[in-house]
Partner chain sequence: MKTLLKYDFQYFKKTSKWIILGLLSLFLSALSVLSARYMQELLRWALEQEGIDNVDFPPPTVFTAYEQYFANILQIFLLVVVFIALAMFTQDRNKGYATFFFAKPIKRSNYLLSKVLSMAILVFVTLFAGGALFGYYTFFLFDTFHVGRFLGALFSVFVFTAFIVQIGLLSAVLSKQFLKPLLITIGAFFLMSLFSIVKGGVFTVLPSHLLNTPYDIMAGDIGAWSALTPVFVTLALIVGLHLLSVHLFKHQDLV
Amino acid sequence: MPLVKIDGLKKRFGDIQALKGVSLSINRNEIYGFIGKNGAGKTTTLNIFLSFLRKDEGEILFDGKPIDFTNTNYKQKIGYVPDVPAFPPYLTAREVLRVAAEFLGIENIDEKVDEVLAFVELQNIKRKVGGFSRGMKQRLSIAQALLGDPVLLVMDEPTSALDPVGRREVLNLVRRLKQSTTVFYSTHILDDAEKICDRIGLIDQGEILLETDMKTLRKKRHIAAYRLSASLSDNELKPLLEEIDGVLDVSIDEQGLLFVLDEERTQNRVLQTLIDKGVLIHSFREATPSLEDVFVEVLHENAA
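Requested chain, on its own and in the form predicted together with the partner chain:
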């Protein structure tokens, strides 16, 4: 039984149908990447899951039980990290955590607060939250979310407002949580999802387009993309490749020349043509599709 099961979730804001029947499931002890562009419906889904927003239609099951908008008991088992965390600025990190711990009904408050402060490395910070950087607030947000030993950690774009250092810190924290809890990780930063997620759900315009685990995703979404280096420069090779029948797209990125073929068999024709033209091939290899490649491909498929 999945820990979270969302079925046919719909939400409308005025004329805009924000969610058009979102269905997904999250298994225990996995990091589930909820991926989509800004405005795709990720935050709306999370807000409904946390009863910040009412749903129009659909059902949400958490731990096998339906979530009721006015019943807050299920939140005992959930930790939530928003995209831009805000705390009363007149409190210190320890005071924020004490408040959160009391709301959660934790008994050994001091011990637990010390534990999570150490986990996010804020144990020596004495100043008030009003003077915290965004990265520190995000770490504090993770700390308060972990206080109640949650079964599920809901993270809404936790790295989107951070600089590269803060982003790396947050991703490292999430990696360390991998063994102990389930994470519902919403993001539009595909690189983040690729680094930490076990499974992904891809949402666009309020619809789930794809839901699968990362390994299957790469296998299923195999793109006939290749990288080539040869005796000619990338800029000299590009027009040669573009002339070959079956070569669909040729581009140059930071890793070099990348081209997509209509089918795998075309690679023989490409190599033969280049050799016939006197080009010395240094290397020819299959390019592993990134999550971004898959994301773009699925969006294009859906648009088509």
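Numbering follows the first chain given and starts at 1. Take the two forms, superpose them, and find the largest set of C-alpha atoms that agree within 1.5 Å; that set is the rigid core. In this text, all values refer to a predicted model and were calculated from it rather than measured experimentally. Compared with the form predicted alone:
- Once both forms are fitted on their rigid core, the CA atom of A230 lies 2 Å or more apart between these two forms.
- In the core-superposed comparison between these two forms, H282 has its Cα shifted by at least 2 Å.
- Relative to the superposed core, N29 shifts its CA atom by less than 2 Å between these two forms.
Output the structure of the form predicted alone; the preceding block shows the form predicted together with the partner chain.
We keep it simple here and write out only the one chain, dropping partners and molecules.
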């Protein structure tokens, strides 16, 4: 039995249908990546799940029991990590956690605070929270969410405001969390989801377009993604490729130029177009599909 099961969830704000029948399931002790563009419906879904908003239609089961907006006792089993946490700047990390632990009625407060501080590697930090980096504040937020030994940790865009170092620190913590709890991880940063998630649900315009585990995703989704180098620079090639019919997406990363095609045979059109423009091709090879490639392909299929 899944830990979380959402079936046919709908929500309207005036003339805007924010959720159009969202259905997904989250298994125990997995990291479930809830991925989509900003405005796709991720935060609305989480807010309904956490009883911050009322649903219009649909059913949500948590640990086999239906969630009732008027009865929020189920949230005692859930930890929540927002995208940008806020703490009193005049308190230390230990003082923040002691206040939270007292509010939760936790016994052996000092022992529990020591445990979660050590987990997020803030046990030796003595300065006030006002002097923390964003990454340190996010780690403190994770520590606070873990105080009640949650069955499920809900994380809403936890790395969106972090620099590369802070992102890496948070992602490393999330990987370790799977050993003791389940993580519902909402993000628009596809690279993060690809690094840590066991399964994903791809949402766009209030609808789930794809739900699968990462292994199956890589085996079954065939993405026509390619890398190209030529006599022009990557920045010069990018606009040329974007003008060719059948090229769905063009990007430049640390490995160079990457582009996604609507189908394999489009590669002939790409090569011929570039040659006709006098471009000398140095190399052309198929690329291993990433989650971002899949994301672009699924969105393209849904729009067709």
